[in-house]
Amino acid sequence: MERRDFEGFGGVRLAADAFGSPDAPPVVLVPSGGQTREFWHGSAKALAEAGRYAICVDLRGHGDSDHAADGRYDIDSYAHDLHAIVAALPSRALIVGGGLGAITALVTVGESAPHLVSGLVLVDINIWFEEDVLKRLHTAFLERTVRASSPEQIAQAIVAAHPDEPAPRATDRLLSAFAADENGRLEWRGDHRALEFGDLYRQQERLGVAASRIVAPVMLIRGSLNSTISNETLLRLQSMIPGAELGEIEGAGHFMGADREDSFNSILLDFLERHAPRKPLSYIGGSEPRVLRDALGCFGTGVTIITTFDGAGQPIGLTANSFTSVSLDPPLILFSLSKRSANLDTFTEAGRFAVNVLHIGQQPLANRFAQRDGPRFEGVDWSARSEEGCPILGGTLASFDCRNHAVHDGGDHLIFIGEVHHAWFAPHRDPLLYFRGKYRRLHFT
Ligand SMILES: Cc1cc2nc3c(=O)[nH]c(=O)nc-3n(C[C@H](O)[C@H](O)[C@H](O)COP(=O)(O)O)c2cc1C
């Protein structure tokens, strides 16, 4: 992450955090009123991993952005700021906006920057705010700005502003909008004048015209339990924006961008891939092997430690993800071992090996057994479970004791096919995964 500031309307400095390579297609993430740029950090990291340049900004008067000297916190000022940001980027950005950030994006693109963006993802946007709903949000925000004694007090104010919604879970993202004084009391650290929300409810006609002028691909996303916008309202807005798509996150409220990050990110990435696809990379025979490795890294795997005994009866082992099932009858599996392995001869001569499939808590073991130097088995819980068995590590997700069935040449690797004579497994555990050169955990969207 890198701090990157922008100059907004009237010279107001806008604070931003950037993730990923500046050469990648940009995505600008704008938070809702009262929130700070940290709200979108989780999505920004996922976007950077997916090959995008993600920029999380603070609205003027929020977080670390300048306060407006003239006290201007109207929709025009916010829109001019966002226009300045997208205009400063070298290629067309996609804008993700939540709440006030979404309204800002709608006005920016609909009124002045139709060709500066590749798309819009508008989260929990309502252009027909009623005066009393705005008042409710305003009151809750004012409560928040009164010095709060604890994060719980702030969470309560948020719940009061969003009744009937699940209480926000990722409160740390919301708390970054607050600073603690020397007594630990929290205070919202923006310009209090920015919390007035202007006269949004008097802008309905203008916002409707801006919506109808948008030409870029648009996705409207709503948490199904959001109390400030109904599904009917969203359908009405959809009918005004040519070609707009709808997305809903079941059981989520206003803070789904942080609370239901996995579901939200998968909708966002899917939209990006369809409307602003990245050019696929390619490998041609004879290219750098590193490129092929990156291509193969797109296949997610589990992680194992392959073990055997050396001639002196000492346990040896290494981390491997080349484990594959081969046949059920006879029961065969394989793994491939680099010809550069210090244990190549040992595995060939031992005539047997075990595959230990690691669970999510065993990443330290994976690191230890992948390092060239340093002890591998010292202090590790292991045992051989039969006379002909190999070292079985304690607490694995599954372990397969095998005898060598065949060893084939495989270029710079040897392929060991083993016949399984015993297996133990504990399927209630979650696996340690490996994907694109990094350890991962399972998540369900
Ligand atoms: C996730 C992961 C998967 C790996 N998979 C393999 C593999 O399938 N085959 C292999 O030979 N090395 C693999 N390695 C590399 C070895 O673990 C590493 O080179 C180790 O130091 C080899 O030890 P040795 O020379 O004592 O056999 C992998 C490493 C990691 C981190």
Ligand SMILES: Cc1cc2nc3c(=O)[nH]c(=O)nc-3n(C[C@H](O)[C@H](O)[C@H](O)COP(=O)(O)O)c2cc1C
Second form
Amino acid sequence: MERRDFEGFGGVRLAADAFGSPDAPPVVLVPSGGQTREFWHGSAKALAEAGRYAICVDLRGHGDSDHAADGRYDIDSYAHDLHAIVAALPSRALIVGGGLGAITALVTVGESAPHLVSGLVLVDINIWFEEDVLKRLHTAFLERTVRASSPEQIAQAIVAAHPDEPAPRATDRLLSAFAADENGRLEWRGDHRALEFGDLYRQQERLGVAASRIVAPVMLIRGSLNSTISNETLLRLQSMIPGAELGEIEGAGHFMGADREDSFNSILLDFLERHAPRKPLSYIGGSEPRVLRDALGCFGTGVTIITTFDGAGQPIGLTANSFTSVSLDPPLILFSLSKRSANLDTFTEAGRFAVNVLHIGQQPLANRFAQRDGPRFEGVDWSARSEEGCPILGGTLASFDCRNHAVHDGGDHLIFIGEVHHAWFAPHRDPLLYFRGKYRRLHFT
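Any chance you could show the form predicted alone after that form predicted in complex with the ligand?
What comes next is one chain alone, with no partners or other molecules.
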């Protein structure tokens, strides 16, 4: 198991545990409200053994994730967090969500991330709740998240919330959301403001629209004894999601992901192998660009910082791996820049640029110049080594000072071809590499 952190909406740090190889197809497991990432550890281990990279996350304000400084625990905040997680992964992820986690996944994929996922498994999901049911569940939820004198007291509160269902057996998974204080009493590990769901479950129209827009494969799973989510409810939701499948675990109620782990994992792995099998993915012209990006990410590159001066003489720079040599006679190199870049006009009008190739110790510099905002050159060693030269960063593996030779249209990018006037390099340093969305280093045999 590896501990990971992700940056969510508004800079909130989201804690996660990862199982398996990072190079394997990712699966993101999102718990329900009040639960922590440990709830999914059993399924995560099974996924890792089946050749997947399983990532269990804590919702904001839950477990080891940051509390929201602004107190935002609405569906939009949770959805933005999940969008940030799947967007940070090197390839498309399958999302497994339970309860609140399932609703978050539905909104995220239905509203903003249709092509960032390979599928959805939604557990114990309902988008139609009656007022009295909401109040009963919320009261019982608060009772088990205040300080308790014993694990039995928490278990009793869970049973009280679902009196018509089997008592949960995997209480260790549920108790992982609690920690003992100095007096030995158990306290919920999180921000208690996150327990006030407000109108989270009442956005029925919005959730219905989001469900109808999902284009990824979907599996809906419930326990047959779940007293608040009936089979009819799931059939109704299934009819709204094109192609959605329905799975039911006999004799299970809430918390079946832990109580009936073998049965649940069997359904989950079967769904994965049918809809996101571990075989080479293919891109056909006109299909979704994320697959093409993943394929292109299989080509390892170096990492550079491209620099120039703006019209006011201020240094401008950005991180790029779209750099290659073109010709020795004349000496030409190129890089490409997105037409959506805020610096596009600056590089076009400057008529010159420099390419600074980074070494393995300059990953922090690459991260700094990859940010959209913030002072990039502050505290950085750089200089213009000739009267009309561009900013050359100190200590790089290599630097090339160029004049624009040609600028070509390249789809959603412009291709800048530069003629090299000066070059510097340090032959005894190793390069910083980039492969499948991550920084890498050379491994010699």
